[in-house]
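Just the one chain here, laid out as structure tokens, in the form predicted on its own.
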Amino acid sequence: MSSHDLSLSRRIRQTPFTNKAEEHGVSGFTVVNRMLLPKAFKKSIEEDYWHLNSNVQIWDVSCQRQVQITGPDAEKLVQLMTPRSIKNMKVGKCLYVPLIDENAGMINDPVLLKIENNKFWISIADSDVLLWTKGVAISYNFKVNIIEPEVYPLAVQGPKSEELMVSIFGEKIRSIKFFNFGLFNFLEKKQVIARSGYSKQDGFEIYFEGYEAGEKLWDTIWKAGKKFNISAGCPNLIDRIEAGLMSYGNDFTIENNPYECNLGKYLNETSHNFIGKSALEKIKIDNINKQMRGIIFDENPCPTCSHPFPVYSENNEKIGQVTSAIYSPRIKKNIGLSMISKKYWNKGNKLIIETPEGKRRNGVITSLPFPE
């Protein structure tokens, strides 16, 4: 599939790396944050999964748009939008932060980067955080400037990613700890490189500034990666589900709160003021009725989970839904992420999953991430 098969415009945008993705055999795109995201290459998802588990891949994830907040009230604004405390956050650190509304509904689950003392990037999933942030800033009369900067993340993922990145950017790469970033020169411009990524593998994300030089960055990585058996890829559904990595809009929405999404561990220090605080405190006390769980279920590889699969108890009571699912060649069964009622969410509980072809399959609750 070519990007030219889509009606591209300022609403559906190409990335600095779209041409390279096409050159290396992309066979499908989706649209996230009004920008193209490669979703498939010529090889199968399973072949791609095994390659990712043992080699290195390059992913165009420019759709992870940044909301840049600068100014004297930047930290106040960021803290107001999330129940996770950022008071001890240092420059060079990344944090996974739930953003919630006045009802404690999840607006987004971005990665927050502290670029400078009064400069933050919120690296977002697929929702309108830019407009929400502007609205909050205006209502509180904060002294900030909020823009979507020309920053285009390019991911290098897989167990050989460190050696590949060292071969390009030097030994300093090894010192970057998980969910931290450093600054590295490329074509005489400093680039943010973080040890992070939407996979359970080791990897890095280059927050690339400089649209016109994007293809040079791709080519540099590709050339250096040949000896590491590099491949073009994209976020892999098998790997994502095994890692328990949720997808905003698929596994949860604004109708869900952080506790339902297993994000309670990020809410241990909530003495600060934030939007939705009273609603979140009430939920914690008396209203956590369902939560995200892993499910393993039987029979042949399940169909695509384009719509949630209903989940039933052994007594035929509807107790939840599978929101993402696929066959795992490692576990040799179907696996899924599922929002499950409290009465049934304990590990080991047996249940029944109904897939679109009308089959009822036996399943069991398991831990997240899925066991190795």
Given for the second form:
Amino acid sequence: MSSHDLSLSRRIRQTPFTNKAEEHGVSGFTVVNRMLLPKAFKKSIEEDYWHLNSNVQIWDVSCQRQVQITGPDAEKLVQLMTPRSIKNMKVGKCLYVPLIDENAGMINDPVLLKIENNKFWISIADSDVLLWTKGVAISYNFKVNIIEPEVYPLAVQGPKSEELMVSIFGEKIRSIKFFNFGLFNFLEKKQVIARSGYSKQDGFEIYFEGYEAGEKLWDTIWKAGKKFNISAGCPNLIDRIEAGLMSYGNDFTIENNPYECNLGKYLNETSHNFIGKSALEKIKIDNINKQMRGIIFDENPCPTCSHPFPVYSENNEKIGQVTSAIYSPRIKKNIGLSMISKKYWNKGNKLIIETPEGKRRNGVITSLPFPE
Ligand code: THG
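Alternate state requested, the form predicted in complex with (6S)-5,6,7,8-tetrahydrofolate (THG) (shown: the form predicted on its own):
What follows is the whole complex; the chain from before opens it.
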């Protein structure tokens, strides 16, 4: 870790795969849920993007921590935390669920897994869901046990991921549908394997349970992956923006409601009771005044968007800010994600994006995900 200028301690946690990522040339990390997430490897983001589009990659996404809820009131508690109905959720299913607070502000946008009746995993983005969940459970006197289990997701992403996974875990892999999971043996232990992942490619997430055997799992995948031209990677910014996948804390925060985040499509059945219900109903009636959009914009590859880029209308009104942006070698333009004021959010509307060099670039609103 010495070369990465990040002093590690128990507060900034390594993963079972950190040594492997280092062995395979990781060149930088970020921190999510107080755990390391590889951010870049030796190859450029663009090279990695093309590789991900036609091969298979292994990603250490252990920072997608699980909040495990077990006990007789587990389902009640989970349902109280999200406006998305889980009434018909079956064991083996994953659901993308907004978690909201009493003002309908986004607490997190996790993937929910029903592991057993009375056992759920909430696979979280970067915010303190464990503490929120414990607080809610206490105030409602629920009979539940809430922990962060020893589960470290490892993603296998890309069009060749199915063939690779079949070669290790068998033909049963093929029958896992998108956002479902099955149980598979690895070294005598059952592991949850889902068809999901933070990319628009086909892919799997192994919710690896344990710690010590993590390197063995990585090595097994790596060895089998050689003939599929595997490489070590991480969530790819070009692919993520093209897919319209948002990142909590960056593209939206607790200040935003699910409708602003385009998550309204998951909220068609909201007759159940949940925290933030009256606030959410009010928003639905009063309507929202901004929403997440894709933007395509001109000129040379834009700089890293570590600070939001302001967005203006053609008559120079501030109408939003780009929070994720990068040059897409496929679209051959810069692409970005931005909340945009209602008056200007229609597809095809023209706008101006100001990047840090002081450049004003012409842009246009597009649909999400970005068009093929
Ligand atoms: N996988 C797992 N946990 C996660 C993420 C993940 N936790 C953090 C973060 N990512 C949560 N955010 C997302 C955002 C989008 C998706 C998954 C997690 C996603 N969305 C699909 C889409 O928008 O097309 C499909 C959603 C659906 O239709 O249900 O995949 O990546 N384990």
